[in-house]
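Next up: a single chain in structure tokens, the form predicted on its own.
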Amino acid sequence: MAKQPKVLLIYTGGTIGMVADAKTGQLKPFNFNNLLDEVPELHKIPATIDTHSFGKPIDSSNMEPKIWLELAALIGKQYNKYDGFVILHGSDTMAFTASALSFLLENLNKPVILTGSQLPIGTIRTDGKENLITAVEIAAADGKKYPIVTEVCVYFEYRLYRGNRTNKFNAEHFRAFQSPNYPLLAEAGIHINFNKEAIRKKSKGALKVYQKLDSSVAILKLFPGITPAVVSAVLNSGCKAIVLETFGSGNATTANWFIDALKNAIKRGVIILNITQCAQGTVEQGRYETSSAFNKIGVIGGADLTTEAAVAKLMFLMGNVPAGKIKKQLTQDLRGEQTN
């Protein structure tokens, strides 16, 4: 890295990029060309910071796979020019975007840090300034031979997480994210303490940016009393893949109608990926009788994938891998997204 690292700050939208209108008091997106005026503390970071703003700010509830592809393409285009990237993003779907980018950016050897806030950057008690400042510091952090962080991450409330291991679990507190099945990559206090053992090791190959995703995915969350009609509606929705959210370590009802419905869908070529509804833990198909049938009919165990990572991984594989290889790659750890 250069003595004066260069960071590209990308604004997609979200709460963080809001300020109060001087006349009306209403919150509105501010001009990111004036970012350093809004957050003068960024001047103190020994890095060159350039900005790129999407033409129209996107609320994270409106985030779509096509935007993930645009972000990946932008990073690929600017990859050799910058030492790190910070993406300002709405928190509600941030974990989905982080997961998708982790798959789209193969052999990533630079930090891509997603951050945002629970309160707009223009409010007095905002968490946005600290999140932004520290995210930029992490993106500019030099490990001498190469950047300290070499993967897609989420930074929120003093903590750096692996992006495809996170989920948003709190809509009220500043600590909005968690990573129950993987340790923190860094924690910011007086110093930024990096957990270098947890950070992905530098890749040997050149960056490869993928530009295809197949969003023909549905989520089927089980609950006591779920009816055959509900299950049938999802399995016969025309989607190519289903994320099946089961109980505990991958368990489900053993009712014949349910097992038969899954079996018939798999015979039609539908991929069914089994993940747990629990925030922490992993799927162990066959550990209990209530999941033993899954192995027999071809349901794929999703280990400790988050829902966000499961959806993104399916979209990525279906868009870029031959159909005959998808099931095998679903069981493999591609970007640090699951524990095998």
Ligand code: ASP
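Computed from a predicted model, the values in this text were never measured in an experiment. We call the rigid core the largest set of C-alpha positions that still match within 1.5 Å between the two forms. Residue numbers count along the first chain shown, from 1. What changes on going to the form predicted together with this ligand:
- The rigid-core alignment places the CA of A20 2 Å or more apart between the two forms.
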Contents of the next structure:
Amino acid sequence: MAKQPKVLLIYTGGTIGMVADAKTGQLKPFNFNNLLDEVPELHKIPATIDTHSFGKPIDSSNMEPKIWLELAALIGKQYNKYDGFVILHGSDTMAFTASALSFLLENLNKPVILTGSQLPIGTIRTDGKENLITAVEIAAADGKKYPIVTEVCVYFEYRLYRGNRTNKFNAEHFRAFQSPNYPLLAEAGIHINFNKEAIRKKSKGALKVYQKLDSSVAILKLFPGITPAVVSAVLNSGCKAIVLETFGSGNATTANWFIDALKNAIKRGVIILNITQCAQGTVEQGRYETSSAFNKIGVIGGADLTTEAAVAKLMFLMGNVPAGKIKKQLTQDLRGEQTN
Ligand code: ASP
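Right, the form predicted on its own is done; let's see the coordinates for the form predicted together with this ligand.
Complete assembly follows, chain above in first position.
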């Protein structure tokens, strides 16, 4: 008999494994072993599934960069033993975790699939069972029936996405994620139909697991009427990098106070990465007069990065790359996170 693929199922928490508190009715995480009891179908998948409960289960709103490092280290340690990894994770910050892991795991040649659900797995109408079962099937692929997905992905509601291209856009529907600037990697119906062209090419190098992140990052979202005091508070917060969420294709007010505030921050060494507030499309600094100053003063255009990927990329580069190289690498596509 052919050797069965091996999948490591890692449980971090999230709605998928929650139960309602008997007294308050509030959803809170529960024991992982009960979760597997709820999905006997998993035993029918021709794969060996080992499980790893990752510390105390959390609601992903409590996710922290130190847990991303622990997850990356765990995958690094178990990399040769398993063909694929599934991470059960709350949907709220899943796109951040997927983005961070994509940077921390360089030359990844095996699937790392994050999934979760909008309804707990024990409830009748749960979306968790399908999400979990198909995520495991994708992680267990041997390249014959289904291709081996060599990247960090999010699987949710019949769709497989490149993780660092996703964001959670719906708090109500089962289809909670979108990837507006990158095509789906697969869609599950009767068959799982893969978009092979869209999947990252196999890397030649060996897996490299990074173990540092620098979370000295802030997000500054512009709006008409934003005051100098607010902008100054963020730029002078002590953070080393700011994700600047601008309008349209990377535009902002041309008011002198604003441009001067950015210019002074950049002179002090603060990195400013310009991404758009629009869900779809890209930053093009200099296309409009309202973004022309940015190139001159040293604001970095973040192309079509999501907020989640922008934050993770900054944390990753500031933690691992010499200061002089960060700006250049910010403009480059490192893990399929942006279109250049
Ligand atoms: N609050 C939950 C979490 O992110 C929501 C979910 O799992 O979908 O952990």
